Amino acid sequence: MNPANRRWTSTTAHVCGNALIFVALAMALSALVEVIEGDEAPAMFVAAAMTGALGVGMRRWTRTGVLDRSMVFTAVGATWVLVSVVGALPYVLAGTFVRDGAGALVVLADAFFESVSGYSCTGSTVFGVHNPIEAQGSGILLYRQLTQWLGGMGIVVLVVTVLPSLRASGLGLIDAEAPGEGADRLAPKVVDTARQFWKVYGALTVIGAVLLLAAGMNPFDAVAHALSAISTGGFSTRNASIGYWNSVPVELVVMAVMILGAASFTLHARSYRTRRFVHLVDPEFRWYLGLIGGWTLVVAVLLAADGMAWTRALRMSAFNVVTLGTSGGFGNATGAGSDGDFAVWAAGPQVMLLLLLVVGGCTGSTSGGIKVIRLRIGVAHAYRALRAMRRPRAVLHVRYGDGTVPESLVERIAGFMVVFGMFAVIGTVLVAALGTDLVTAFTGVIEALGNMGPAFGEAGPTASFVDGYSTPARLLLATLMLVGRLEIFPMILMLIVPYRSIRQVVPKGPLRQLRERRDQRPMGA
């Protein structure tokens, strides 16, 4: 406790508090909504009221610290653990998932899960037929929408903007919450770099509202939506997303608006600083445009030539490369088995698109998956092994663009790829052993690892995840996404301080000082 001022010095939860506050806001917003059109308004009021007394509880009573880089990772994976458990609130207190045959622990995992998946920008939800979006009050789906959109530039980024006292913590902060390899700075302080990063997103919220309403959706229908195709999220206001609409205007404007947030936001905010079009200058964003275009040409030859019209293909193929292979989770299935339903899919599209479940979108932008540059510079590392089997003795460097990458950056590129493959592989082993079958059970661990909506097999663009999963199981991809989210890393390193802190306070045991000895001892002794 800091006598001067009673504050506990607690960067960790300084930050967790000033999250809640934007969360207690949304909620607050929407349960106005509710008011309007709805009958959960009240529980909504207590969710925001709650929630708001929490985050101003810990603002006030603690102050931020010196960051060093474990503090850091704390101070992030905290943050977004806290705010999608007291994220379910408004879901629990409003009784939106109370169903049939449904007991209280049921109903508790499926609010969280939907809350992990809102502000984890997944799109996966447990609605359904067995309890319809459209059956929801105005307020509710505002909210849901609300936790991509605040989800989708990231929590603590806002926090930062409000923050000037985290000075260059702020920029750690940052660093460990963008999906990628970090966040440029555009301005010679982080806030300012936050808060340029905040207008821009907000600005492309707009232009897509006002895009989606000329294209025939209601203004309630377009701004939620507009919320969500930003955030590269894929919550939806109606059971069968875009689909329920079945309009070209309104399905290119949504893969627009996807393209846009799976982009880098750096690449966004010079553009607007500087009045040019920088995109095309960046690799990344040109391999980006050129594997989706590149996958939808081949996936809607391979459904022309399952017996779909040439047009529906190239427009199902579209859509769904595009949702896909920006992390969006829409859908444009009118229903069950229907053209867009790519769970019905034949075998070869079907292969194509899993392949878009791990790549993702762009560093620095809202997108999840393992991102193009990874990709990029993970090929171009195993071609190098390829030519230093040929030429033992030759120094050879992984290029990227005009020049080369860096050893340091290209070895922690390849151990994310080797943690991500065994994350997937211990998560469908453990989702399988849950009661889920093999396919349902290997693409939901991929989609919630990155973060990319729908899945296959029981779990395709016009399914619950209810029907898929049984809710522990559910809870563990919950768990999945919000490792996912923060690229990993940050949510293993989030143990590291309360690990170290342990094991300063349990005696030494035998064994633990003989290895202490042994490390002491000089090479080759």
Given for the second form:
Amino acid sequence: MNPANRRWTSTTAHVCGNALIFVALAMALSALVEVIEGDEAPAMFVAAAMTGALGVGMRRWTRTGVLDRSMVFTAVGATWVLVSVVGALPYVLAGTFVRDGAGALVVLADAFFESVSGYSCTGSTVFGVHNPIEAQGSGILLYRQLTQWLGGMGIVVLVVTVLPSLRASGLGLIDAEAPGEGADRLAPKVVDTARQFWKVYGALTVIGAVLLLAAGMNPFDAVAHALSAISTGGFSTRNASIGYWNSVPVELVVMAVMILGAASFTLHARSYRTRRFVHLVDPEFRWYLGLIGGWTLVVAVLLAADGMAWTRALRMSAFNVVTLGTSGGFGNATGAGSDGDFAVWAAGPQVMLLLLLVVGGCTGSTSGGIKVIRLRIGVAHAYRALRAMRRPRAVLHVRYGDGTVPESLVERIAGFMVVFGMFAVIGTVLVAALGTDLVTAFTGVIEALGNMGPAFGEAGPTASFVDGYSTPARLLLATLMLVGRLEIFPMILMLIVPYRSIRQVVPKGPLRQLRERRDQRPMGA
Amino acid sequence: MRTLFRRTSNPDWGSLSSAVATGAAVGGLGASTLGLASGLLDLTSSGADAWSLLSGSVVAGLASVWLFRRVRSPRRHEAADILTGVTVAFLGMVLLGTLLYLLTGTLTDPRDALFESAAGFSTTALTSLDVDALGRGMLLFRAGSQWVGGLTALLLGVAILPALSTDRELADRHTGTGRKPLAPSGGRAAGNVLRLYVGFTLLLGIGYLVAGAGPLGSVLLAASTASTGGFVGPGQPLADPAVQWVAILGMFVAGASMVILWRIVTLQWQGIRRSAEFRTYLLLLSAGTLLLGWWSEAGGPDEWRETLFTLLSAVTTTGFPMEAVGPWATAAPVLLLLAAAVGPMTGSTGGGFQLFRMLGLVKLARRELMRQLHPSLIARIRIGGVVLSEASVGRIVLQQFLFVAIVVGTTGAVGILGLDLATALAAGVHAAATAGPVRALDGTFLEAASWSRPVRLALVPAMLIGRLALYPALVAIGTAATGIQNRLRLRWRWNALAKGRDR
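Now that the form predicted on its own has been shown, please provide the structure of the form predicted together with the partner chain.
In what comes next, the whole complex appears, and the chain from above leads the way.
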């Protein structure tokens, strides 16, 4: 008998296993760096070995099967949850978050939070003054940056590059994981599409690292920040983030890399293939640049009106607009209360930044938020409904670029925005109920759903999330980060398959029997 | 005189111009009638404001009648033009109210007068007045403006919008059997609404009087409870538990749909039981009260009563002030702000987004979830057994979009003008939902008078648009914008033609 036939058919477990192998490789690479500079190399090697063993085991004893839509969501959702949980192992074993007065559960919760924040490219952190980032070894720091880099392009996309057996199902997986309205196919084969995405991603990371090196960072910091800038993650190797360097060239390079990360990677790949800069042909990218540019000017004017010098206002505005508009999440504040600390700005510029937290970058990018194209079509949809009031019998279409948007897409976008809003509202109530004030709770939930990074109030760019939120609230925010990273639906629908399985096993209750009997009754009976 | 008010024999006016003129006349008549009543009442006390109120109202009333007689309406009005007319009527009342505040000298700055008038007619519980310094006439005018604002909202929500087929399902005028609960036509529905509203206000007034609020206090409280306005007269009448109970009952009924009230009056109990929106209203009130009471560590019946009062005041967007019952939980302002934003039932005098629309959004979210699994799924959205048309679903999404846009825009504006983020957010939500008063994060009330004039002025558009259920105001703005656009386009074409001719 073929040994492959003895394997358990489960695409979910197979994809999870492969994803864990990549995570183990990232841990192993970080452990090697920790050997050079740091004390926690043994713990990291153990974490890598455990993760690797689990991944290899899952890959070895399972095989891929046919995927229907519910299975696709289960596979993608389960992979992200498992990777986030197992990804916390290095922090747990190295005791990264052990501090005075924090119990074991709090330490575990912090490790999970940092792991989720990394893989979902959110960039919120539980490091802070009480536990400075600078006190960690290089290996742990590199691992943090790698979590964002892996999560940026998508761990499932990475898995698809090495799993030709997925065939057409692979596109479904990429589609469920990719931000925005579906993934573009760059090549006839799904595997080739995934590989092209990763090649472009890798190339941009290298370019970013070289530019940061030229701008004045040391090699380690340059690589680390290139990893988290292209993935629009926002983790830094310094407590003060980019503010540590207080350098215009560094800020400009980070901004440029973040803007590239928040643009569609399909456009990057096409530009590379055609050797032409095709970005400006894309209406979403044009809108995106316009949005960033316009917002920068408005915030700069508001800051200047509030007493900041014009050049300084422009610099602070540009960096913070780009970092939040791309869902990057870096900060350029040199300290609490400094010019770059937007948590102490006046309410006007804060509200402008708050809007950016919701918007995010372009479809098919590494950024979070609801995406520019959805906002553009949502506004056009609203305007159409308003015009329909004046012309009730007119057949009005939503136009985008040179074409007309299909009604099914308009409805999907409207539905997504409604669901996003509901999660934001319910999340805010829950986080506030766990002991957080209105502003910190609301902005924390928005930034978690949009995978942005810093919030406002007590969790601003210079603060730690330990200061702003209780441990249960942080766990809730971590869950919302995962929900936001997969754009909500996959994380809910991943529960469909287990739910159906449970329904088959659990005996029918009287209510269900009654309902089934009612459904089977002929019409009119 | 007879010639002046004689109906003109000119040919019919255009749909838009006649709607706008009629709107202005109706608005002027509404505000001047209120002014007259207030002036007459003022004569019974000091009479300091009486002559200003009476003379201003008489002039405005005569001008309105003259305008009304001049209008020659066409046989049929466009729906958008009627909505524009309603907006103009509302704006007319607000502007006339502003003039009366200035004429009586109650407020000397036009910006303050505009804010106060807008807060009154939009039934927002924000005021910069010192109520203890007001005479009887002005007290009645302030509370009465809320009553008129509440009536406008009711007529708009229950009679005008459904008759124009723009919000038919939202006003619950169609049941599963196709029966229209209030009346077969918009005109009769408006009559029934007026009867119910007046009757309800009278009952409330009697209730307050029996509870010990005093004659004038009862009138003021009844007007502001029925309209969910939240204006309270001098002497803190709401401190009395008996008055509080009447207010609780009044706010509950005011937040329920007029259709529900009609069914109660006509003893159609089955319709009430079937109403999904009413069940949600009850659920929201119960769950909210329990949560707020739990967070505030409410123990005795008095504390639970005050908790229920606080929640009802927020949900119905009435805005009667009530100090924090116990320790102020961090989540309490979030819950109350959310309650005000969601608001009570459609077809009530309350503001906010309103429950029926919220239910529609929840169902829409559920359908989108199912469509992720089955992309070709064709599913209708049903609420309480009634299928919502896709056009209605689209309008609900639009309203959500507009509501959020107005809140964000107002928050940004007042933030730029000097409020901190938490206060700006609360002020933005309260203005758009026509609720109030605004609380600080620690639960204390913030006085609108302590904000700068530009901040208060920035809240006015949100209050007015929020009271007009968003749509009519935006349609009116759209009409004005289209008019300007067409005129510019015409001028551009004319110039182009002229250039061509010169060549």
